[in-house]
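Here's a solo chain for you in C-alpha cells, the form predicted on its own.
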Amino acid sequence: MVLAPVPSATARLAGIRRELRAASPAERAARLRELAHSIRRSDLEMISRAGQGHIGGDYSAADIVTVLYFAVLDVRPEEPEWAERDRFVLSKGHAAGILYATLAHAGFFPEAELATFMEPLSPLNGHPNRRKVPGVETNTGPLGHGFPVAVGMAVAAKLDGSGRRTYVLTGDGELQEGSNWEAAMSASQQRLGRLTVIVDRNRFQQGAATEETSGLDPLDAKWASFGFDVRSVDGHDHEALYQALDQDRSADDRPLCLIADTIKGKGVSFIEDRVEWHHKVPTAEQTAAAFEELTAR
C-alpha cells in the first residue's frame, strides 16, 4: 500500500507559508506553536494507540520539523517527486512518528491514516519508507546513514545547477557514528552552501546522557573544524528557528550546521528531560494528562 496526497494540499500549504511570511514575528511564532502542538497531539495519539514509538525524541524535534514544513521548505504535497523541491532527510529515523504527523498535517497523505501507525503492513512503520510514504526522501533508521545521503542530494543539486536546498536533522547521540564525520568532510570539500544540518541537541540517547556515553562537547568547535558555518539556536523558539533555517546562503558556500538546543519530550512536563522516555509508551492516564497539557498551551 502506498499513501496518496490530499487534494488541494499544495495550495493550502502555500497559503499558510504566505500568511507566515507576511505575519509579524510574534504572530508567526504563535501560529507555528499552535501547529507544533497539534502535531504533538497527533503523535501522542499514534504512539499511545500503537504501544510503540519514541515520544521523547519526537517531541524534541517537533518544533524544528514544524517550522521546516510550514514555513521554510519549498515542497508540493500533491507532487512529492517535483524535481525542484527542497529536500528534508530525517537522519534520526526512529523519530518517524513526528515526521508522519507533520507530513499528514501538511497534506502529503490524509491525517486519518495516522491511525494505522505500526499496524501490520501499514506504510507507517517504525522507520520512514520512501517507497510507501509521500514526502519521505530516503529510508532511515540505522543511525549515521541519513546525513551521508543528504550530502549526496546536495551534491546532485549543485551538479544540476539547481537552487534547491537540502536539510537534514540528526540526533546528537547519532553523531557518535563515524559515517557522519566522513559526510561532513565531503560536504565541506564540495562547498555545499545550500546544505543545512540541524543537530537535535537534547543531550540524551537510549539509556543515558550523551556526555556519559561518548562526550560530544565542544560540539560547535568540532563542526567548525570540519569547515562548517556553525550557529546555535533555541530548538523550541519558532521565530528563531524560522530566521535560522530560511536565511539567504548565496554569499557563503560553506555548509551550515545549526546546533538546536532542545529538551527531550518538550511540551509535556512529566516527559521533559527524562532519559526513560526515549523509548517509553504513556499509559492511558498519562496520555490523557499529556493531551491536556498540549491543549492548554
Contents of the next structure:
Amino acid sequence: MVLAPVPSATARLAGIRRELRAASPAERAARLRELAHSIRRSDLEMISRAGQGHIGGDYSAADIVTVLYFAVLDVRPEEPEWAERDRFVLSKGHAAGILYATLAHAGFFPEAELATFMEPLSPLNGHPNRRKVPGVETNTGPLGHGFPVAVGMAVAAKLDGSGRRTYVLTGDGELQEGSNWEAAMSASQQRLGRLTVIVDRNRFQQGAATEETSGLDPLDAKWASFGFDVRSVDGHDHEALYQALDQDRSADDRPLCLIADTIKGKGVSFIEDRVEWHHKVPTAEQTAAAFEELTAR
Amino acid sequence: MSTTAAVAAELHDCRKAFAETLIELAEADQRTVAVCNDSVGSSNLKEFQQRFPDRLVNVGIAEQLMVGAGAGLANGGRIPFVCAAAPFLTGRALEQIKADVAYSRTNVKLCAMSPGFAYGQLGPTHHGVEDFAWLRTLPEMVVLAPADPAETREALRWAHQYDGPVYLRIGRTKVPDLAPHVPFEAGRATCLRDGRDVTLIGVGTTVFAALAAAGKLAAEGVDARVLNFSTVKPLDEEALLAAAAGTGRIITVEEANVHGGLGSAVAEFLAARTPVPMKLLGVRDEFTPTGSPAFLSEYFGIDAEAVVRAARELTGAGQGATA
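Can you swap the form predicted on its own for the form predicted together with the partner chain?
Starting with the chain above, the whole complex follows.
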C-alpha cells in the first residue's frame, strides 16, 4: 500500500464516532455539517488543482459519505483490512474525489496526499483502487459493479455469523445497469438484512435527467417489488441520514434500500442541480466563490 | 529418442475430479465456498451442495452478479470457486472479471466448466473458445487448463493455496489419464515426450491429440517433443526457449481461438526472442458450425491427424513437404 495511515487515527475516529452518537440531534447535525463542508472544500481544491473530477456527483454524495464514515461505520484507519470492519462500497466510482477527501479526513492517509489527486502515478486515480488507497474495498469505475460485490460481502458476513454491516452507494443513473437488478433479486432471496443500498437520487446522469433518458420512477416501488425494505431520506439532512443509516436491522431480514433525495452539486449555489456540472471544472474565480459559500455555511 | 507418456484406455470427465477435490478443499478449509449461476448440475456441485449447503451460493442465472459476489466473498476472507459454463462466465462477466477480480486482485478462483467445444451441437454461443485470448490480457490473472483428472485435482489444490485470481478450465470432454503422471506445477509446462525434430504444444484436450500425433510421427521417423502447457499464463518461457533451441520447429494446438490464444502467446514470445518456424492450430476466424466435439476438432484441424499433417509440413517429412 502506497499510503500510510495517520498516527492514532483509529482512536481519533472512534472518539469522534462515540461523541457524535452520544450528542443531541442538533449538536450531531451541526458537527456533521461542519465535517461535510470541510470535506467538500478539500474536494474542491483537488478538482481545481487537477483540472478534472466529478464535482456534481461528489457533492450530492458528500453528506452521505460523511455521515457513514464519522457516525456509522465501524472501521479502523490504521487497520483498513480488520476482518470485522463494516464494509462501504462506492459503486459510483467516479465520485472518488469525495471518497478520498473523506478517507483522508478520517485518517486513512494524510490530507496532504490529496494534492496528488489524478497526478501521474498518484495512488489517487480518477476511480478508486483498493490496492493503492487504504479504506477502498473494491475497485470501481465501470457502473453496476459495486452492488454485486456488496452482495458477496454480505453473504460472507452472514456465513461468519457476524453482525458487521455492508453499505453500497450507487448513483441513480447507474441503476440502468442490469447487474444491479441481478444483485437486488439475490440480496432479497438470500435475506441479507444487514445489507443497505443507498441510492444517490440526484435525478441526473452524465448527459441529462434520468427520467429523460431511461426513467427509474417509481423507484421506491421497484425496490419494494424486489423485496427490499425501502425508505426515503433527505440526502443532505445529516440527522435524518444518521438515523436512516444506523437502523437496528436485527428484526428484519429484508435488505434495506435508502433512496437518498439529493441535489447534484449540493453546497454551492451556482453548481447545484445543473447537469453540466457532472464533470465541469470550476475556474479560479468560481473556485474562490465556491470556497466562500462552503466556509460561510 | 526416448518415449515416455502413454495413455490409458479408460476415459474420464474432469468435472468429477473437480467436484471431489472441491469437497476435499471445503472439508479441509472453512473458507472454501462455491458460487454458481444455476449450474449446480452442470458444474457437478450436487454433492458439494448436500455436504455444505451454506457454502454453495447459487445466485441464479446472473453471471455479472456471480463474479461480483465472488469478489465480495473474497473481501470477506472466503476463497470462492466461481463455477459456470466457460462461455457465460467469461463472455457475460468479462468486465467483472477485469475490474472486480483481476484489477482488484481478489482471491477468486474462476472455474470455467465445459470449455472449448464441449457443448458440441449447441453451437458457437455455447463454445468457450475465446477465453484464453480474453483472460490472458488481464494483469494479475493466472490461466490454467489442466489436461486430465489428476492434473485437474492438483491445479485446484494449487489454486486454493495461491492468494490471487486464477482462471481454471475444467474439461467436460472425456479424456484418458496421462501416464505416467507428471506432477502439475503452476507456470511450468511438463514434457510428456522428448524429441528433436519438432515440438508439439498441447493444452487441455489437445495434449492427447499431440501425444497421439507424436506416436504416429515416430513411425515415420519424425521425433516429436510433446509439451503440456497446462499453464497458459504465466507462460513457461524457459520451456519455449528450450523447445526452440532443441527442435527448431513448434506446433501449438488448442481447443480455442488461435487469435489471441496459447499459440499467439507462444508466437509473441518467440518472435521477440528466437523466432522459429511455427504452425498455430486452433479455431480459425469463423463461428463454429454444428457438430460434435470430435467433429469440430477435425473441422478445425486440432485432432491427431491434423497435428501429424502439420508436423510433416513443418519438418519436410512425407509428401507435400514445404519446409
